[in-house]
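Presented as structure tokens, the chain that follows is alone, the form predicted on its own.
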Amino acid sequence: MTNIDRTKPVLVTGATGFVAGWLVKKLLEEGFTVHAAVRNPDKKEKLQHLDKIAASSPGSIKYFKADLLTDGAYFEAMQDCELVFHTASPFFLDVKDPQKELIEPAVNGTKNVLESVNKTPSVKRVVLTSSCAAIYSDADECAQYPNGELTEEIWNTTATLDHQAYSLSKTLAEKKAWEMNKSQDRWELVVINPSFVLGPFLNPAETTSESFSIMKQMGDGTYKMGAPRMGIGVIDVRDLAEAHFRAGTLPEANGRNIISAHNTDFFEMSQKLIPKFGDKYPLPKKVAPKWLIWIVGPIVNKGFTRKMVSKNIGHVWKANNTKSVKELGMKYRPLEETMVDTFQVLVDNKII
């Protein structure tokens, strides 16, 4: 039970992401001192967003250059802060070497941080973003647990480098993260297992992510033909970044806490879009079947590999999120806002 002393500084690695965006946001309107650890603090295009929220709004933010291998990076950005939040991670499905791209930069950056976390006294608390993937694989595994859902008492122990190496890339990170926290009893970790993350961005580099690309092929003509049940959880951007918050200054708030609203499908999902755009935009009006997804799914993304169709396609994914709601008191938004605020910045900024 740790209490979070608001006129303190708070860092967010990984500051101009998606996530962390809409998390500097909220700290911000509520008055916080933000330590923001970004790449490069001189790109100032880069920064641009979060300088016009920080303007209207009656907390500050400060930019430290950090980066995620760089051993002590964080060091000088964590003085003062009792709350660091570790947001920053790859997400990228097309990589050429998994080990390199992804596990390394995952796991090592979340040990550097939380090295420099055990050489700062003042630190009390973190909030890693872990993910549902370091619970599962494939939705084909949630029918062998109780209820058919996953629960935060779950780890994901069939991701290897070949199949799933985003979800090994969480798994080993978020383990080795409770691994430092358990040799340690000075500071508290809570951790944040988001499901799929939509919504919209603040910034407008970040439409090159893997959220933005499926959502512009459910409106540019891929899933014309038909879009799969690809068995998903949903979670808003809006929403999660809240979440981050709770994990952050509610006392009670520990452990791993699943964060999704939403146990969904692609073809669901497109299908919160039609009532407003579906005379504009070729959106998929039926189901595509397995075998077709099977066939072309890899042509048209290369994260979608024939094993990857059979375990998830046509599977139902369901998560419980019965303790994000009773502990962090989280409530969740509409899967069709979700959906139709998404789509919309597509549509505004012309990428769409």
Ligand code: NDP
Contents of the next structure:
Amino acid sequence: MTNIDRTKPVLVTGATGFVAGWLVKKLLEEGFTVHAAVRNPDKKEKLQHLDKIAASSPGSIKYFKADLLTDGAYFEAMQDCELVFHTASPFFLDVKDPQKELIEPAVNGTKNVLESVNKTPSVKRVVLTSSCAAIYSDADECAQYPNGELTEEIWNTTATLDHQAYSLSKTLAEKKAWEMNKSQDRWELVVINPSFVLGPFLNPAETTSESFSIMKQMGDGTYKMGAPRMGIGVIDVRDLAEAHFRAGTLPEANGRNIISAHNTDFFEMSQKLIPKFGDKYPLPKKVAPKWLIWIVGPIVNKGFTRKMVSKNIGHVWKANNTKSVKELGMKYRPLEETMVDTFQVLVDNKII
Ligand code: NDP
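Next up, the form predicted in complex with the ligand. The previous block was the form predicted on its own.
All chains and molecules follow, beginning with the one already shown.
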């Protein structure tokens, strides 16, 4: 149970990211001084949205240069902070060398950040952005649990370097964080486990998140022959920022927290776009059969392997978000609002 002093600075790692952008916005609006750790503070086009928000908010922002793979890189940025949000981690599905591109930055990066936390006496709480990917690899796993639901008690035991390597990176990184938290008693760890994140991109031209690529494909004609019934969960990035904020500032926040608003699938998600955008864009109007996705999936996205197709398409995805509602007081917005607002950003920025 930690009370955070709101006059102290707060560190956000990976501040250029899709998820972190909305968290930084929330912190600035709440009047915090944000220490924004970014890989390259000279790349102004990656920071312009944050500067703009800071200019019209009560809080302020200061940039620090830091890479996950450079030992001690985050030490300076966390000095005087009581609260550290560690969001930085690569999120791509199409990778050539998963060990180098995903596992090392995620796991060694988390270790690196927390080693600096161990050396920084002001830090009282760390909020780690993990993922539902640290709970499961494929939707077909849901059926084996009571009620067919994923819960905070479950850990991913199926991800490997060859199958769902991103999920492996998130699982190993979260495990490392708990191991380091348990070996000391000064700082608390609160973990956020989001499902698939959508919602308005604050800096669409510079967004690298897989969320962006998948949403773009929904509108660029990739699925015009139909969208798969691929079971996933969805959370709006604006609600996810609120969850991070509450995990950081509510004294009683604790443990792992599934942050997921909707148990859904690709086809259902796409249909939320039809009333507003169906006439103008090549949106999917029917369900794509599993055999078709099995054939074309790996061509569309190399990360979309045949094993992934068979274990996710046609399988119901379900997670239990009760802890987030009861303990963090989360209220989730409707799926339609998330889908329409995300798509609108792509339209307004002529991305589709
Ligand atoms: P983004 O790609 O938008 O953000 C990733 C961030 O990590 C960027 O700021 C990126 O910096 C930073 N980063 C990556 N590699 C390094 C490195 N070697 N050193 C320093 N920084 C690095 O993705 P998201 O916003 O979607 O993801 C943010 C977090 O949320 C991640 O931890 C991800 O696993 C998690 N998450 C995301 C979900 C989603 O659906 N989007 C679902 C569940 C969890 P740079 O801008 O310089 O590349």
